[in-house]
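In structure tokens, one chain follows: the form predicted on its own.
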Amino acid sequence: METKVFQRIYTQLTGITKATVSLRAQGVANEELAMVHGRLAQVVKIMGDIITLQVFSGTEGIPTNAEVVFFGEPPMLKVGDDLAGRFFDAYGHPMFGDSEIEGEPREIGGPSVNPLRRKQPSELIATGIAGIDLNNTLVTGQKIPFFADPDQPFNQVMAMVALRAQADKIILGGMGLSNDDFLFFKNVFENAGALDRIISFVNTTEQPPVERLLVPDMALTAAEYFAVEKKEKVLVLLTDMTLYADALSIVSNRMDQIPSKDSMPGSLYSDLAKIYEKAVQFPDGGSITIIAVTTLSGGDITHAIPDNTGYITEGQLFLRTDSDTGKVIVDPFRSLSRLKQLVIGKKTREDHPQVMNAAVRLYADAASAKTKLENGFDLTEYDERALKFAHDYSEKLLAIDINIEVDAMLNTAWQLLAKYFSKTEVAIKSELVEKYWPAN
């Protein structure tokens, strides 16, 4: 951003930490951008006339007489229809040498939507992944995280969701992506011919971690444009929120703030809520649905990041590798969509709730049988059937590489139920059994 005529230049810093600088200045607003010694920075604290600026690329080499120029405005994103199909950095600038987009500048990180302007979510958002659509159905306007171990292929799952989801626009916010993952997303989107509906904001591991703090706000500002003004169904994919929270921690620790649980800042809950609460269903059809990845450290779901995330969001999708099939599945026991009852059996087929419940219950019977086997107990004939059912259920429905419509998921579930169990064992309403039980 260029400096303007008559802009005041400050040349005396009063303090420097690893991530921030401080100086005396007047007429400065919170979150305003500035240039410090040629490096982009943002106001993070105002105490009287003492201004603290977070320097995105770090403060190493900045002298105490460094030039500081305030821009007079917070970070902005130019919004318009030609956002679609483009890759942007954390500052909203086009990547790969593309030209700047023409559009109206919008301040990022604004407030979430007034509850009076919201409508109760009631529209199905299908992903083609049965572990989600069958057991943990998503609803437009919902906010839900993937909880996954760092070695799980969560970015591949996000790319699958992006390609399969029935949404008008998909907005990817990549934080701390490896170059391999970044190129993976880029190649998948280009090869699928889906770029025209996908917008990406990316910070890679080679770029300053603090830049990650801008990415969700950039992605959600773009989402609000398409949801509010174009009345489109927008799906926002954020990966990885653990790296976002780590960047928050870096800044707060370097500002000598007293850390809270797990070295996280005390503001973690409100920092995360500010992002997730942007999920909304508008009465006139536009919506923002947020699916975010939260990687777990050593599978610890009690860590401050997933713990706070669980309070804010409406369920979670839990990835794990199934020991029987070797496939990555959406775990039916640890996953939950708290809003699925708003659409299953209403926007999907009438048998959906009962088939879902029966299959998960019988899968639980198989888990009990496996425990008996591991403890050296004899298995009953029913246990043997339950174990075979669980293997097929995992392979044909829970695995993330299955891509079928909801009706096909239900039909597959009926076939598996009929293959291994009697009509009385599945305990589904008789009228639904008569209507949907396979003929052979």
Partner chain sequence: MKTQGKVTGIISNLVVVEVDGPVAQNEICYINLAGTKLMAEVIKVIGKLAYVQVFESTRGLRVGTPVEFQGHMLEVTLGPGLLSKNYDGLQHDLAKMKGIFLQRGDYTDALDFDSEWDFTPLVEPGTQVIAADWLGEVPENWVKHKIMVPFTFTDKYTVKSIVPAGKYKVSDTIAVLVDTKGEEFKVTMYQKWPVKKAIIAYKEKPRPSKILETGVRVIDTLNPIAEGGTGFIPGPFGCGKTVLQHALAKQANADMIIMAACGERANEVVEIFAEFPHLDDPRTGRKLMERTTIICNTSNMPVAAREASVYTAMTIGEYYRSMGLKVLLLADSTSRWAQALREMSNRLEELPGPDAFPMDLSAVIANFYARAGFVHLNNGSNGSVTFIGTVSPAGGNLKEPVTESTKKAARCFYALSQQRADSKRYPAIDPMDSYSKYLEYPEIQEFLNKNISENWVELVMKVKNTIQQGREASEQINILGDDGVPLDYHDRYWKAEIIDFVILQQDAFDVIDCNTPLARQRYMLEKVMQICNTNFHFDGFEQCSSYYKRMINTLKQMNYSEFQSEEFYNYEKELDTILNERRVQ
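Please move on to the form predicted in complex with its partner chain, as the form predicted on its own is already shown.
What follows is just the one chain, with no partners and no other molecules.
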């Protein structure tokens, strides 16, 4: 932040906690930024002339006579075409000692789009991954997280999706990203020759956790600039939102707020919704699509973070390793794209919805057969076929290393259905069966 003439300077703190400092000051605005002992802080509470500031990097070593300088404005990001191809920290400062960018300062965490000015999303995002395109089709303007245990290759899948998505800009918001993962993203984007389309805001594990709280707002402010002003298709990648939520709980605990479920703040739903709801399709072509990562612990989706996320996002993509084939798959039961019905059978072939449902239903039959097997019961002839189908389905369609077009996915699905089942067992509308049932 640059120094400005009207800055007010104070040197007497009246209180210090792990995350906040308080002091007497006048004329301070809610949510305005300040520098406390050289660290960035934000006003979170005002009572009379007592101001409470949240210090992003923590209060360790701050003395009571620390210098406090108020900036008179909330957190800002300079936006402009200059953003493209650059790496920034959580405060929006260029990394690697780069020079500051040229641009117009914008408040981050700005207002919401009037719902009447949105357009209903209708543009398919093809990823080549059948577990996504066939079963959980994505659409521009959608917000969807990967739910994955920490050992799943979610960042790799996300990078792959991002590069295939044909977005005008890809904005990476990294929160608590390990340095290795950060370098992974950097390399993948570089190798793909896509760096000029990429903008990154990164808080790594080496930096203070509370700083992460600024990352999504920074990324989305940049996204809004390109989507609104440049009418571009912007894809925002947020990883890992669980670490973001952890930072929220650190702050609220230190501020003595009453925690609700899983020691998360009672406002977790609203806090996450404010971020995810920035996903939008504008009528004039610009859009913001958000793909996030929410890491789970032990696959538990009832924990407050995935639970609140699921209530907010438009579905979730659940990654797991299939013991049958040893491949990482997009789990068809627990994954969902809520916007798929806007495109499947409309932007894709007419048989898409029914083929998708039939295959998932038969895959479920295989799952029950497997349970039977595990409980020591005999399998019927149908069960045997279902299990074989499941194996092929997992290998040829669900695995994340698949990269084919949607029509090819549908053809593969018909092949598998016909190979293992009769027409009545498949139970698809007869007119579609007539048309697409493979001849051989």
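By rigid core we mean the largest C-alpha set that fits within 1.5 Å across both forms. Bear in mind that the values here come from a model prediction, so they are computed numbers and not experimental data. Positions refer to the first chain, counted from 1.
Report the entry in W414, F389, G103, T313 that lies at the hinge, where the C-alphas stop fitting one rigid part best and start fitting the other, between these two forms.
Where C-alphas switch their better-fitting rigid part, the residue is T313.
Quick check on the domain motion between these two forms: what's the rotation angle of the smaller rigid part, to the nearest degree?
Rotation between the two rigid parts between these two forms amounts to 11 degrees.
T371: how big is its Cα shift between these two forms, in Å, with the core superposed?
Value for T371 between these two forms: 2.7 Å of C-alpha shift.
Quick one: CA shift at F421 between these two forms, core fit, Å?
Residue shift at the C-alpha: 4.5 Å.
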